[in-house]
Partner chain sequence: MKSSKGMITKIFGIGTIPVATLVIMLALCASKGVVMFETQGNWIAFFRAVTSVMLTTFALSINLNSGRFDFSIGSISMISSIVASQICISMGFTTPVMLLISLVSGIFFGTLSGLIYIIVKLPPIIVSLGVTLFYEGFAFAITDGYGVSFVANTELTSFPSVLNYSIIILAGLAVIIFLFDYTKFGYNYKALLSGQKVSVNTGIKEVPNAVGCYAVAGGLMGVVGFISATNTGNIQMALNFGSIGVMFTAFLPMFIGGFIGRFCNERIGYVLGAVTTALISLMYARLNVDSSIQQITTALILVGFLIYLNNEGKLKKLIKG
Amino acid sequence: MEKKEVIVEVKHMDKRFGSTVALNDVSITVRRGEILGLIGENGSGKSTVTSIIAGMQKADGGEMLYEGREWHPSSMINALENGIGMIVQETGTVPGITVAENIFLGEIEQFKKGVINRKQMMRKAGEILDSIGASHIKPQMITGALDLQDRKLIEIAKVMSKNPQILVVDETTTALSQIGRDIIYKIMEKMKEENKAVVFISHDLDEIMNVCDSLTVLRDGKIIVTFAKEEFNEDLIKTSMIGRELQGDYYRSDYDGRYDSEVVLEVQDGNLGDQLIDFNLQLHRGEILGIGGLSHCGMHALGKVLFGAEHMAKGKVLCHGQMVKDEAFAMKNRIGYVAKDRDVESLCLNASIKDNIAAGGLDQFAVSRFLILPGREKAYVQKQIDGLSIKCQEMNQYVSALSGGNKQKVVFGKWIGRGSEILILDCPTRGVDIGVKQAMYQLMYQMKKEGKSIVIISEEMAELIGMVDRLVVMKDGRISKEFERSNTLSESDIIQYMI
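Can you show the structure of this one chain in the form predicted on its own?
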């Protein structure tokens, strides 16, 4: 088969962060009319190489060619102006301004004739949102009032407004529901049809095998192998990613969905706008309870309500029969919460690993609950770093420097360290690789066997089917269906009650 025209070529690229080797002699070829997938464990170098192509940072060695010429972008804005746009994994919008102002951030002067013509700016922003299939987002909305998915769609609109020749999609789909993912897939397919190029980074192996024309595997900053579409093989790709075959079961292998009759957490007649309507739910001791549905069904609001972070207009949340009044009460009663938007709600990115983990356990290691002895604090944090295999240079390293999977491990460490008996996990494996996912699933199963209780809120059907004892499907703020654990349960069985 004739090979397509090369649009970007990376040759022998090197990149270090202190003593950490992020890229080691990496060479990648991006061709027109193709979707190239990049996959690998967290910290393998996927985001590093694409961020250099897109002008976010500089390489330490090697060269890049774009359309046959040397390529040295000075910034992401410079790269986008020249036809290379990147949608990053983390949030890239400013919360306190309108959607339109975010789309035209740094470019509002184009609407200025004496004063800014806001009507024209709103109209143009609306056209851009319509063009990507996000017409439900209104240009005049304040960005901070929108959920993670809609904020991500605003970033996509901003990049696509520049009509790029190359689109880099870095883990974006992990923040999106199926509706949002379909928008991205259509954009990628359209670019391919227009003889442009897409570089797609994802941890979802099924997704990447489905949408990509070729797939390059990175491990520890090196290119391991590139597969053509006809060579895609799930087991081979997994082995290439982690350098070994996955040991043990990925999900739970047992189909014994038993749990104790004791109710440890429940919602009684809960009402929260259109998110929860006359809602009743019980979580039992030793149960892994799954909550599934489309992104706006109310399940993410439910997670906050269970933790006392959001208060219902009517109804109550009870933990062992006592009212969950707020987050302080939840923590005191051994409830932990991992938010979907971890970088905003679960972590302080500009603080160290030590500070993030220790913040959840002051009452565990502080003497008389107020005197912090450095030795005890370090031992407490080190136990979580070792137990969860958090890859870091040291505990004083900033969380912002960690990969997605290691950030999530820090969040888990915060709650596991303090001995949480109930964990509410909202999209717990978002943006983490298969090796980390497997470790997290094994940890959840171990916690179940210890009699602890877990709520998994997830948009990944395979995760819910594979892990939970009981699955509650939500639609429009209500429970539409409940399933018990079964080896015959399929995604099609569930989806019909979501839509």
Given for the second form:
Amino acid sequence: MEKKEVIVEVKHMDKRFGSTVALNDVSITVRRGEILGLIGENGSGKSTVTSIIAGMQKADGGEMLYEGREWHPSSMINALENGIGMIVQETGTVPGITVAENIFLGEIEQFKKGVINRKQMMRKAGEILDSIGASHIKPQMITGALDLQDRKLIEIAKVMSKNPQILVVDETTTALSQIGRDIIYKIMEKMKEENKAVVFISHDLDEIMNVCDSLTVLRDGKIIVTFAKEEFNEDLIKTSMIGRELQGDYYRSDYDGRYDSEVVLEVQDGNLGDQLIDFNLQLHRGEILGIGGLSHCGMHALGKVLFGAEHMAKGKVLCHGQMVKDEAFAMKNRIGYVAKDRDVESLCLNASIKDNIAAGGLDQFAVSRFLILPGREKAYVQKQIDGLSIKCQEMNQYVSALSGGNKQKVVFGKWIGRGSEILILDCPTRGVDIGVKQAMYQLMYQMKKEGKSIVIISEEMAELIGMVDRLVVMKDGRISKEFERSNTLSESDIIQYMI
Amino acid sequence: MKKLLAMILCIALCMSTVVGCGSTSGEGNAAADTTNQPAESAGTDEDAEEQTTAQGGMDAVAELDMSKTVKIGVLVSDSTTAESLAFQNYYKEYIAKNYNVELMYSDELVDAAGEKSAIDTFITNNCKAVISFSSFDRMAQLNQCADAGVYYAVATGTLTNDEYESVKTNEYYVGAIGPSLDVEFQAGYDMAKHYLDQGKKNFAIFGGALPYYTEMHIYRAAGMLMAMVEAGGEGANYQGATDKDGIVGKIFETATIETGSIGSINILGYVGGYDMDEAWFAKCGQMAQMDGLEVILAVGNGSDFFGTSAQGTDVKIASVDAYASAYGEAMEAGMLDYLAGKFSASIGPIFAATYRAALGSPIRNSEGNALALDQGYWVATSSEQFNEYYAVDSSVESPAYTKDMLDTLLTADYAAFSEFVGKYSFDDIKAIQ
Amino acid sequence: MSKEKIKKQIMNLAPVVGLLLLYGVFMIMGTVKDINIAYGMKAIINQSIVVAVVATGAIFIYTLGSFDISLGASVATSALLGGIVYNATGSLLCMFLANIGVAVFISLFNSILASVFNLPVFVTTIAMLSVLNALVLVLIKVNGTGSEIAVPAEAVKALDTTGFKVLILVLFLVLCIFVFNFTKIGRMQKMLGGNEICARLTGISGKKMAIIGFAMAGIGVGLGAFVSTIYAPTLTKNTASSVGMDVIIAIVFGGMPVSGGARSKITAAVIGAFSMTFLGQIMTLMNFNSGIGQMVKAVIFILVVFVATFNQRSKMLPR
Amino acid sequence: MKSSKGMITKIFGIGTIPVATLVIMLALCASKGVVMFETQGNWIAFFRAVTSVMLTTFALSINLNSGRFDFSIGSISMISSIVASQICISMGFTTPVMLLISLVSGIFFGTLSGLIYIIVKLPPIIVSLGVTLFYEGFAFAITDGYGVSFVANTELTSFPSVLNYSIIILAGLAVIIFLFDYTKFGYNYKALLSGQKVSVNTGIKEVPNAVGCYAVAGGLMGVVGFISATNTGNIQMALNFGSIGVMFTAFLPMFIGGFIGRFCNERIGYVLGAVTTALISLMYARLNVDSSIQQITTALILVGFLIYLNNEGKLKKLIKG
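One more: the block was the form predicted on its own; return the form predicted in complex with the partner chain.
Time for the whole complex; same chain goes first.
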């Protein structure tokens, strides 16, 4: 295979955050006309290296060449102006300003003729949105009023408006529905055709193997291996990502979708805006129930409703026949809830592992449900840390310093520790690396076998197919289809009911 | 770990203060005792003196030992008014430089707790006496000082009769020299009379701290009203009251001055308080610009709040305060017409009385009681007069009361002392000088 | 322990070290200047105790990430009503109960008003500040001489001892330490202060905790009012007027993060209150006038807090 | 886009509060037989209140909207007017020069305050506590506690007039609208305001923007200090946070302005908020309302308005069904 022209070369890059080494002697080559995939567990350094290339932060050592010249971007805007654009994993838009202002964030000067010419800015923003196929977004809309997907599209518009030579897509697709994904894929393909380059980061192995021309695996801040398209092999990639062979099953291996007939949690005639419409659902003892759909089909709201964290306009949620009126009631009845937006909803980042795990189990280890003895608290927390093998220096370490997977383990520890019988998991493996994912799947399966009930709300079809006893597909606040567990179920079967 | 450490430290600290306070209170007493000893010995001296005064009449006192620096605490209730700054200036620039004393000033005090903790600080710093310009709880101040064996003197205002009766024999109470409420009443009366005599009929009153029941302001206002009642012709009264007690009582009832007519005299407007918000400034402004208004009588500083609004009108403004340069300018510009001001050296005599007490030679009246002497204002009604007064008042070389004059007070007997204080008018003082 | 950790530890102890340092400077300067140190210590306790008690209670509010600017006015109101009750009943116990009752009532009113109507607590307390200040004037006018409400000095004299006041502080501090560190309440409040959404999704009721937090603060305010009254029984319109801001300063000076959350420390209030008093005493010893003294205080305040939070710098400016 | 119904809602939203307040205040005054705007002085007082409340509201909101709580604005107004008046009195400068110096020294002290903030990187509320104490102490120290009095300086104290205040209102509004809606600074400010992290990562320089905010707020407060100084011809000292009171006057107009700002430019909302509070102030003055009643009323209006704002959705639901 002929080697294509090199556009960016990273040589021996080092980066450190305090005492943790994020990048250790990393060298990457990006070529024109190619989509390069980066894959690795959380904290492997893939986002770090791309964010350095795109000017978000600076390296501690090593060098970068861009089109043969030394490359030291001062900011993302600076990088973008020079042809390197990045769409970030987290929200990259400012909610309180208009779409147009977001598109020209940090480069408003171009409309300055004495004062900022607003009209001109709006017009130009409209043109850019049209060009990427997102005409439904109007430039003067307030960004915060748009949904996640449209906000991502704005970021894409912002980047594409600069006509970049290199596009970095950092786990963007996780947050998008198929429509959004298609827009991105189209853009990536187009760039490739125009002999530009794309760096694509994703956790989704299937996706990355489909899209990319070559694939670089990182682990613990080091480059492990680079595969060319023809060398792609799922097991091999996985092994190199986690540094060992995956032992045992990834998902559960059985296709026995049986569960107890006893209903432990149910929604009756639920109505909540356009999120839930005349909604009925039952969860049984020992059942893993999957909820699938597009990101705004109402399933995330359903998760909150089941936990009593959101109140429906009409209808009721019953747990063992009793109304779930609030979160405290839900917890008393051994319901646990792992929220989708982990850093915002499930964890207190500026608190220790101990604080976070203990917060869920106060009534478990407190004497007379009130008095807290430090010894008992520590023992309780240590048990969860050991049980879930949370990687940390000590339990007083701040959660903010942990990797995504370990953070999620802390969340699990919070709920499992208190002996939850019913777990509502909203995108439990979002942003979690394969090793941890596997552990979690096995844990869920184990819990099912113990007679516990689990609801998995997920946008990843593969994990739903792999794990659930029963799959409910939602569309626009209603159930559009129900599937029983089967080894013949495929993603395309499901997707047609989602769109 | 660190939390535990912090906690232990904290508890330990508290404990140590408890234990310490057990011992501190013991030590404190011991300390107080030690401070008491010289004071007490001074007290015995004083007793002896008292006896001698009682027996031997008005003999001059023996030589004072001024070789040791005496620390005196000064309680400041308002560190930003012209009066208090002028006073501080006299102490700092004149007294402290001419006597072997170290004066400690409190921060601005706003309540009785502040006074108490300031006195605590003075005692800690071994002050031998406290001169108080703060009046939230004078009895508490005195008791606290007396308990610690520290002399105590009141420098502004005086005690009420009841209060004086209860403390006059307290050996640590030096006394009070300043305008009594009668003098305050008179000051208000004189001010209003000044204009009534000119034939003015339309007044407005600024009540200062009157709404907060500050007595000196109430008495000054009452004095003004009294003058109006007298000038108002047949049947003139203020809300039915026609005498001093009646008027004072009316003001105490409502904490305000009612506008309206007093016989032929009109009170067109009234503003009180020091809110300093937009509404308050608007009230001041509209009062100064009322139709037909001739004079604004202020129980305190008037020109600062009404001067600019009255600009361009014929309204005269009369104030009670001290001799500060700004008032001179205001008078020159015609914004201030009448000023009853305390002169900064007026606090000289109380210093002398306090100082000699601290040196072991307190002055008591003929019955052996603490001082209670009246002192009034210097009234300026023209720019020239103001400037003449101000030149003396602001001088740090030769103020109204010079060292020579005060020195005589250090050894004077009661009669001489009281006569000296009684001659407070500018001309009297000039005559003494 | 790693080097990093030791550094962290030192930063965390900065307020304590600051206090000890100030204490040392005071002792040295006091000795040099030959002041009455024993009496001085007593004075310092007297001067710190009201702020220390009120601030210790207020930690519960600050832990939640809330802010109450009306605490000083609340102390004044509760002291005045306590004074009125004493003058009516002649019982110190009644006064004490009135102090606590009124303070807790005001505090609860604040928090309930805020939680029922979804108001930001801080703004509620700003409004409350005006209302209470006005109420103070009215109370004095209606029930006092107009300029003051005075509890007879003899009535409280017996209680006006350092020992008694320190006892109140210690008892209250122990109670607060217990509630804060050894019961569910403290954990829940820290969690709420750290991340309200997460706390709610962990079954922690923000409203309930706010009410408990404000109630604890109310007890502190009531005790503060009581101590304040026995210290200076003549109550005027400006009674405790400086307490409100002093409490904020003390809490921050003692190493409490204003945003609350997991880093909250219950002992910060006492450390901060005493530090500020020592600092004030040192200013007096150095003979600074009010203006200069206040400038120096300001600089030291910023410096200490700066050092104490040195390890928490982020890329972005804090808000 | 601009349907007539939209226009009506807009006009209604903008006008209701100030107009209703005006009507209520006029009615209250009339019921007591008082003419609200009787003399020239009343107009001047009204315009002065509008001017200084408006500027204070701008100053408070600039930083508060960005989550930066600033206690120091009152002290900046005090210190800058002291510096300005000291200079003008000693050099015999005219009023416009004093205004200019007030503005410049306000900007200076504001910038200083901002610099301290970005250097120590502490939460602004803490920094502002220290800064407030520092400025108060500084003002006290440089005037020996006397403050400044220039009552007799008719040149400086002749400033208050409807015309002069109107000029400041218009100029202030124009400058603020220009700065925040038509410059890069303003756009970056808005971006940082609601998306700090994203903006910083995108390459917007937060530090200069923050300092700029403090500088602008400082400049505005310098003018506020100038207005209050030229009103009475003297500047009162304040210690121990005595200067923070000024800040509290801006909360009500800020919330009102925020509400009105849904229908138009937020700064115009603030002006109308200032107009509303100035109307209330004037009513207090015209009817000689006792200050305690005044305080309680203002607080109740604030709480009432906040309750409305925070429960609008619920209220609407309640009315509908």
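If you're wondering where the values come from, they're calculated on a predicted model, not measured in any experiment. Residue numbers count along the first chain shown, from 1. Here the rigid core means the biggest group of C-alpha atoms that line up within 1.5 Å when the two forms are laid on top of each other.
In the core-superposed comparison between the two forms, the C-alpha atom of E459 has shifted by less than 2 angstroms. Relative to the superposed rigid core, M299 undergoes a CA displacement smaller than 2 Å between the two forms. After superposing the rigid core, the C-alpha of N396 moves by less than 2 Å between the two forms. Superposed on the rigid core, the forms differ at E107: its CA is offset by 7.4 Å between the two forms.
Comparing between the two forms on a rigid core frame, one finds that I223 has its C-alpha moved by 2.9 Å.
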